[in-house]
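Take a look at this single chain, the form predicted on its own, given in structure tokens.
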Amino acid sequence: MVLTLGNYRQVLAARTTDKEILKNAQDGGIVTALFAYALENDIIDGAIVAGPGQLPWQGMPMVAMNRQELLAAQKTKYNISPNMKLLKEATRSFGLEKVGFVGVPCMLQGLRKAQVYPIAMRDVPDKIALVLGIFCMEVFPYQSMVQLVEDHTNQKLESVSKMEIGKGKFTVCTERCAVTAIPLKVTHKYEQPGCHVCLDYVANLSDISSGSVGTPDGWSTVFVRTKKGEAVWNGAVAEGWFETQPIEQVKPGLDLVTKLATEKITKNKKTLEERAALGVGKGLRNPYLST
């Protein structure tokens, strides 16, 4: 069996109700308001998230602690941010006891690996409170996204407004709204190597994850995976966090989430592959597909 889109107890079309965080939204603005909403229920105290780092659109991580932290961080960088590496550090010099977290699907990986063998982690894996993912196709590193964009859009990062991906493209918009869509296609050689040995498109290991495919512009797909997350999903929805729609009612809906997650399999796969053929297959292990 292929768990294309992970487990998952609840699948919708949402997005928030705050006005300020939908106004700068990369999309429904899941994420910073589910952390909003945590921070202000006490179900975390603080949250590892992409902060804006020294350049134009760097993604670097940052514990966010408050909501105009949270707001800062706002929109996809396209980027690296090791999130990963600001864990440790989250409970012992922000002295954070519940701690939410915000990552790709790699980041989840290893996140997950961390609690359940906590080596080098000591007192860190009971006091993730919440994890939040965000689908991911692929990253670039940050120097390869500068190229990419000024060499195809003829713009510096720094007049850049907003990016996304979605329709087959790599679309940049710029302070004064010219927008250049770039066809994906071009942009492969400039993905962060790494992200071709991953299998997992939709952020399986989360309590809830996130994206913009398969819901229209404006709104994101909400997988609510745990039980934990469903608590906390739950919650929010009901004091008015959000408003949502069923998956089946939208467009695309789930048949392109579907589709594009079994493109990441079938493509990295193959990576996976070539590479056991060159004798390093033992270390690398499918943890998502049945053999």
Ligand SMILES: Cc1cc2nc3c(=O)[nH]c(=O)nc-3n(C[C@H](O)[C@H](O)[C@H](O)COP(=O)(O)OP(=O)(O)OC[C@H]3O[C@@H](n4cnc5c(N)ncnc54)[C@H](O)[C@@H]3O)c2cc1C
The other form holds:
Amino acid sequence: MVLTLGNYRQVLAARTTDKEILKNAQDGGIVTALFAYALENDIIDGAIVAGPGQLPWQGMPMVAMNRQELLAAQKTKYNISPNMKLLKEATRSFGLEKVGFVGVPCMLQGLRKAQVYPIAMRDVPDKIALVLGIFCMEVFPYQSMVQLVEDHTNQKLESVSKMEIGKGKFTVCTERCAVTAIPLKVTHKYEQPGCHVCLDYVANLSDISSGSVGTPDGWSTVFVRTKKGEAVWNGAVAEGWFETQPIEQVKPGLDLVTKLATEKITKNKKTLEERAALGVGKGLRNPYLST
Amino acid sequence: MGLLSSIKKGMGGEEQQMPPTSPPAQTEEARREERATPDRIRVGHVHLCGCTGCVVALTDIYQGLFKVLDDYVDWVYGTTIADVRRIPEMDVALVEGAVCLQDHEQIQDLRTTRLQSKLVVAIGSCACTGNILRFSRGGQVNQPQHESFAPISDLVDVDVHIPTCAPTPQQIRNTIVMAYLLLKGTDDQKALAGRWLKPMMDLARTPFYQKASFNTLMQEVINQGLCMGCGTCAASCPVRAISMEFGKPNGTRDLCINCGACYAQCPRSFFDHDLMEQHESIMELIQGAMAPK
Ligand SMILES: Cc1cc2nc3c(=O)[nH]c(=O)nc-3n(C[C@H](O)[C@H](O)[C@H](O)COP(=O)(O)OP(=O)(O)OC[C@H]3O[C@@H](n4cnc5c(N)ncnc54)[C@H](O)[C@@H]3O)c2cc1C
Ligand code: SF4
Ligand code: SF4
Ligand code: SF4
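Cool, the form predicted on its own is there; where's the form predicted together with the named molecule?
Full assembly next; the chain just shown is listed first.
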């Protein structure tokens, strides 16, 4: 059975105390601060992140080997960054023995499958040291994002300083602080089709996952999921990398996370059923052995 | 820690007592006798038209191989590792290489293997999909008439696939551990192993997979509207035939050797949510099972 919020050991609200990281973070700077902590403490040798591509706001996988490179990869790119592409390469050309990885839920499905079934991942499964997940409702192909920003919000992609999805809107902020928002019903048709069969919202397969939903602006909701994740999280908190609050004490809280996760999974399960019956006595393939 | 007890531990059960070890045997004959315990499974390696890369990948489990040979497996056949002439009865037969349709001896070996083995495992892409041998037209020295090479499933039923060129030591390791559990484990262990093995068994029975190439990924994932651009396929390709263009795989089909790795590794070819939720304990279990004593 697909779990709505996944297995977890702790859930809380948090943001980093590192001012430099927080300044450019998408939300509470959880991902970048955790990798910076893990690099400093030799938990990882480097991390696969979504760095800047050749085109504005294009997500391009990169192996960040130091703090500067982690900072260069901050913020959410609402287009596909195929981070799994670098997983094997990170252990080869980059020589990493302890790999950090961040990805949306589907990438972590690829990553855990690569560990449990390392069919084509020679010497990779035992080198994965820290897997961070970010919540995800959907992603856009690059061209969809161009159309949303340039046609619908009338901004030049080059001048955008942040994009955000939340509170029912797709919001674009420019460097000169002009803010334009469009309702999500406009954006739906531009979504990547492969997202419509996705049954994970809060990165169930990560060691630690986080996202903006559930907590106030500038904070993040954090799920600490595995033994490994808990050791890293407790270590970072003990060293003062994060300020935290019990999730019960923040608004809107876990109920909203649960609601959105349930909506996503329910809708996409329905899509799977419709696909299976798309033709006449025939339909499309369902990749899942259990749902 | 023995495999069974490490599994029990991984699943929250009690640790099992190790059986008392018998004193060292005197003669080679006696030692062989002692090694044939009922708790080991009988495994062999049958070599058809393959480059030996698959069996080398097996030895690349390094110390793990000693663990396997000490505790889990009686190696009963294999021209590279054991000196046995006739194909014996086996629990698991690892078959490397495609079968040459002009080599009658080889066809006979494959038939005997199927008839005498509980599980036939196609190890490596030559056995699973034909791989690079699909491009053969014969004409090589010694046997120029040997021109047609087929995946073994064209001639016999295959139970499990371990695709890729070369297969990875870690996937071979995981398969051996799971096959052992399936045959010798408790009911819980059998259930877990069966679940893990199922997709590998499905691949072995999927006609389109036996003809796999980059096109399979295209037809069964991308053309089906399932691809979400993770890039796993690009990382999987042994000949780097796949690049990611704007978040979607693009195959240079002239480079593709028909190994089927991209499709098998893609999370949208098959994915079991229930099993994968247990990823941490499964990894601990495999690592525990392979840990030196
Ligand atoms: C496509 C997408 C959809 C999302 N949808 C939601 C949602 O519905 N609800 C929610 O609460 N949160 C969502 N998030 C997560 C949220 O936007 C933040 O990424 C998350 O809260 C981390 O912020 P941070 O301040 O901790 O990280 P930061 O310190 O800003 O670092 C973010 C990290 O994420 C990486 N990253 C950025 N874009 C991508 C990408 N496309 N693929 C893989 N990695 C990437 C960066 O390289 C960086 O390492 C989504 C993220 C993405 C990429
Ligand atoms: S919705 Fe699912 S498939 Fe789409 S990008 Fe997010 S995690 Fe991946
Ligand atoms: S591995 Fe599968 S889902 Fe991922 S990019 Fe390749 S085809 Fe798409
Ligand atoms: S594209 Fe690469 S991984 Fe896929 S079948 Fe061809 S050679 Fe194998």
